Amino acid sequence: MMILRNSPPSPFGRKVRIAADLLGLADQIEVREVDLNDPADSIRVQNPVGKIPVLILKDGTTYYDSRVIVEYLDHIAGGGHVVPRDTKVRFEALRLQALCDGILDASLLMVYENRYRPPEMHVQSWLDRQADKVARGLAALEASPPKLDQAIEPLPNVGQITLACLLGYRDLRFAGTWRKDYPRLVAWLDQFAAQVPAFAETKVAA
């Protein structure tokens, strides 16, 4: 049994859980929650930088971050499923993943600024810079949402999974404010959710 160290609200952990479900590997993975605020949590041994998610194999090998974990899971599932083999489709999926991961990174920095720094110490220029990254990224995605049937296999690819997790995180931590400005992405997410039951199954209440 593999072990996934994760925290339910993490969009990166959600990416791994959705991929595992799509690949038929969910029953081979035990999810164990992480307390990132606990200095004694073993996450700092399993991943020296103390970030989630981390996948622990039966022999104790650890893989991180979500991009590496999903690649590994796709590999042991036979390859070419959520990480396509076809060169053009593969790099489109990886580029989409990189864009969505970048928007998520900016979103997380905004959350952490408000969570860990008192209001009088907030740096508005820093928050504005992250918000601009999010807005530019979502605008690019709205202009050209990915097609859900573009993968070689009849599964969403890793870029599409990451986009769904990004939009879900914006719902969770930013009260879904993105929805009024990005109707094509709203429709895209509805279609993804209808095709991928694991998206609803991994949802965390706000």
Given for the second form:
Protein chains: 2
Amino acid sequence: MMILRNSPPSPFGRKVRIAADLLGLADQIEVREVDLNDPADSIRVQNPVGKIPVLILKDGTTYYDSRVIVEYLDHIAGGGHVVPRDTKVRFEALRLQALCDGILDASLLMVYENRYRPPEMHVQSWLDRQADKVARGLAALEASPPKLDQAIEPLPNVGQITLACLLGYRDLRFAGTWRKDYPRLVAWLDQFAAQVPAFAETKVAA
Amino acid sequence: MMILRNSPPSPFGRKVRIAADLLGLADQIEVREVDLNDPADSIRVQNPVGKIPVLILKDGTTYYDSRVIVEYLDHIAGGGHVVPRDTKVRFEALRLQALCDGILDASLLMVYENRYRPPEMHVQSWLDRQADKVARGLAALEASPPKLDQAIEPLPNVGQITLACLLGYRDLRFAGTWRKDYPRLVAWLDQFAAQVPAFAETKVAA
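Show the form predicted in complex with another copy of the chain, please, because up to now only the form predicted on its own has appeared in this conversation.
Next comes the full complex, this chain leading.
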């Protein structure tokens, strides 16, 4: 068995879990939760920057971060499944992943403002800066949501998986307020969820 | 000509510029500097999260972030040059890139604490948290620096390029204090710089 170090609310861990399920690899991976508040948790040996997810192979080799893990899982599943091979399709998927990872990074920094700073130390201009990144990113995605066409691509690609995890994270940590502003993304997520049972299976209660 | 939106101090932009030079593509790329303080700068259209670097192809297609750009440049140079094809070598290089990107992210958050927050709003426990990530990461790299053996790999891989950019960034923004603690990484960077002229050519004065 491979081991996945993860924490259920992590959008990056969710990306890996959904990809593993789509690739038919979920039953080869044991998920072991990380306690990020425990300074003795081995996650900091497995990944020195202490971030999840980390994949540990049978021989002890560790792979991180989520982008590397998903590409590795796609590779051992034969390749070209959730990380497309065709140049144009591949780099569009990787750009979409980078955009959604970037919006997630800004979202996480907003969550961390509350988690790691007392209220009187919050800096509104910093929070606004991150919120602007999120808003510009979601507006760009709303303007042209990626196509989910199973006749062309049997599985959603890693960019689309990341978009679903991003929207799920906005539901979990930001009370789903994105839904009123981005109706095409709401429809897109409904379609994704209908095609990908692992999306509902990895959902965490707020 | 392709266009690279960049800012000279960016370690991620430097990664792309070094890779482009190693791949023989530098003369096909015009670097256009971004003014991140100008809200009208087109960077926020080219990449909605407003981050550099962004590569713009002749047909207007944009690619980001640095990982995606480097893989794209490697691809158009024939593939397998700075992003290795062999599974074990490839995923070791990608993990090294992820580790160094992660140490860079923590380093940037420390720089941003000064840039975007007044001194009385600095939170020491947050800065310590980031500094711990940097220290654990550099210690892991010091324990086993990647091998730079041109007889095996004619070009350094993207993980090694990222490590060089990370150490260069610690020189630029943290006064090179890493050098006294990590002598094997100092020797490693000297060897990298001797093999890669673009490293010195992309150096920015502190």
